[in-house]
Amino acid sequence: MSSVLRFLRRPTNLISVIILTLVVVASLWPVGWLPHDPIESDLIKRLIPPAWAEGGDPAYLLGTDNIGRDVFSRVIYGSRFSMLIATSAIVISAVLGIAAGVIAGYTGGRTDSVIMRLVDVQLAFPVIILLIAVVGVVGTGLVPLILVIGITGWAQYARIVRGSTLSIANTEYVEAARALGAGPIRIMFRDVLPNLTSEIIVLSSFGIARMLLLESGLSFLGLGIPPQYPSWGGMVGDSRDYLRSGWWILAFAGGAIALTVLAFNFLGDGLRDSLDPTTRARVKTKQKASK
């Protein structure tokens, strides 16, 4: 309980806490309790501003679209639609790039130059052009996204927790479990595994901040979901004809990516900075020269 209170006691950690509480509750949020449908259209209503604008109606607290949907009731809506894309991928990504990169750096010689060439070649491509040509083959729709962006994300994980297992790999624990005859498989996910908690924990909540801008650049492009269901992507994405018109689109659901990708990568450093060993000592140094 204490590494919790100390961790929220960074106003950023704070934040982002709260942020993507936030979040998960709208995710979670009964399409019933919405104020309007965020799917049915009323084109006698389309574009009205925000309540507090001129010309606004306070039953639209965050006005209207192009073809009449609530765009409140769009962006709370929209972020299950969002957040199951992004936290969907990166569990694919991490048990792929995880199991590749704690094989690689254990096992060594061919299989690992082998898992890294992969990595590289992965690595090589520009991601967004990657995955159009992907989902232009496999088509839309939310599983092939969650498959295409979650696959698409796995070198990174290979990678770094490559580098970390062959640090562990030659650690007397280790050592120890193999003189008693534990098997590699054994060893690699009950020895090694297990102390890349705190990495793997960091690099995903930095990957789901990326899977969220990947999935809404998908969108936007007409390349995500399919249009009847709201992501915040795609509703940038159809704001890009109405940017004077109906500038409260853009705004409200561009915010809204805006400011759960932030959260992330707030709570990646906060995280990183709490269980890093390393940057725990630095930080406790410098407390204690500042006094």
Given for the second form:
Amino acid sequence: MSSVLRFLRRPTNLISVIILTLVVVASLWPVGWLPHDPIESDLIKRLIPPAWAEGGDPAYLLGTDNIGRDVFSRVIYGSRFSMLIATSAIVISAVLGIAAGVIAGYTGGRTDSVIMRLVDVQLAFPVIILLIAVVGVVGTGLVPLILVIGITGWAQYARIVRGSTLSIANTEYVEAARALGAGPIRIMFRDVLPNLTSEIIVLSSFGIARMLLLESGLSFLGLGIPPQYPSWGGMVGDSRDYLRSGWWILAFAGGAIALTVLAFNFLGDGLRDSLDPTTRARVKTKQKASK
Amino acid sequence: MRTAFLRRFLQIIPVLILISIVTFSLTRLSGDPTTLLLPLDATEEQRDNLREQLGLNEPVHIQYLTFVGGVLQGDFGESFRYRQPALEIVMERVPATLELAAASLALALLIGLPAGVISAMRHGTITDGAVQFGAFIGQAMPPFYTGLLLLVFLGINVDWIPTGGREPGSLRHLLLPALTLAPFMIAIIARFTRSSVLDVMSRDYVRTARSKGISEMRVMTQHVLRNALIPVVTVIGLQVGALLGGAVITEVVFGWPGIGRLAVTSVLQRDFPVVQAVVMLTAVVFVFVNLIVDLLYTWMDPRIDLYEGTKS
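Same protein, the form predicted in complex with the partner chain this time rather than the form predicted alone?
First the chain shown before, then all remaining chains and molecules of the complex.
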């Protein structure tokens, strides 16, 4: 408990936890409880400014869009698609990348160099151009989108996991396990993987942020989440024609993306500092020194 | 030294081969091109003729080799839409993307480097916190959001700032797109410079230099910065992919006629030879930029051996 409190003492960590709690609540919020239907249009109510602005309507807190849908309800409803895609995609990336990284780092030799070449290739493709091409070919849809952006994220995991696996593989306890007759698979699962936990958590936090940016970029281009679902990126894309008459659509949908990405990056940074024993020791000695 | 260069050079060959396989598979996934090339009422015989003509009846590995042979001669096939060689269409758009990327990179270096150095020198102060916070914001802003906000606040309200399009050599047209693409790079460069400078500042030779009574200014310029800025070069190389990716969105927002926007419109029009040419070209550029960066890195810091890693 005290470690949680210590974590929350850092302002950026606290901010990120608050934002992410709100995002998670928003993404689980039942559609029926939203103030307005996020899908149904109402042309009479189009382009109403936010409630506090001139001409605003208190019933529409963040205003309405070009076909009269409540921006607040859509931003809340849109969160579930962005979060679903980003988190599922990162699970795919993590599983593929960790497997590749552990195998490369533990086996070494040819396998290692082949896997690392593949990492180079993956990193060589500017992801969004590759995604545009792949989505253009396989078509849009929730599941293809998750698969496609998930698969492209493996290389970041593989590279870092490989590095740590290399150093873990040379430790005495792995040596001891090997001496006791444990096979490579057992060592990978029982000795190597558990020691990678905090690193994987940190990577995933940054990874979700990256996935959110990728998905919203694709949705903005009309190549991401199919248009029948409200997504943050798609809403920003729709707002382009109403920059003058409906700035609030852009402001709130785009703001939701930026804040969520910011929160995941803060979280990743905070977790890295508090999970990494070397930095924790450093902070402690620094505190002692300043006393 | 020379063998190291050669080895590094040979390393990119399998990478290029893999890239070509991926690019080739992309078009094969896109289905039968005859449905796109021929009118809907074309007869089965016409389709067969075209398939024969395009070599689609050959076995896959022969098709791949034909594809690679063409690519090596700069032949990516003909654009379905423009009826021109795909590579020609892509090359026409390259200067625009280069201009945008160069301007953003220049901005990023101009702001990111000093910000990172100052942040490290004022380590733990409010200035440092502000720079780090700014860097987080820069990394969290999607380029389409930054771009559209700039349009709302500047493009629409300030007369002399154009809201889109490009005129070669016009800095006014370049302003908003460059400001859109730069923040991400500024953030990365600032953060990396900061940690690199901090790292060097804690080294023994810097402490020695200080203890000799050399002025802080000289310690920084002669000892710290010279060593700290070398790794920043690699980071810039690694970010070329991100820069190109950001350029896609920025180009779409501002109607900038570069290869990113071309890729998006070509995908929407299912003009696959052009898409293929863009993907292949960007990947190859990325591979070579990283090769150059690696070589530059060894040249600047002779202690580093490209193949063996850092010598102690």
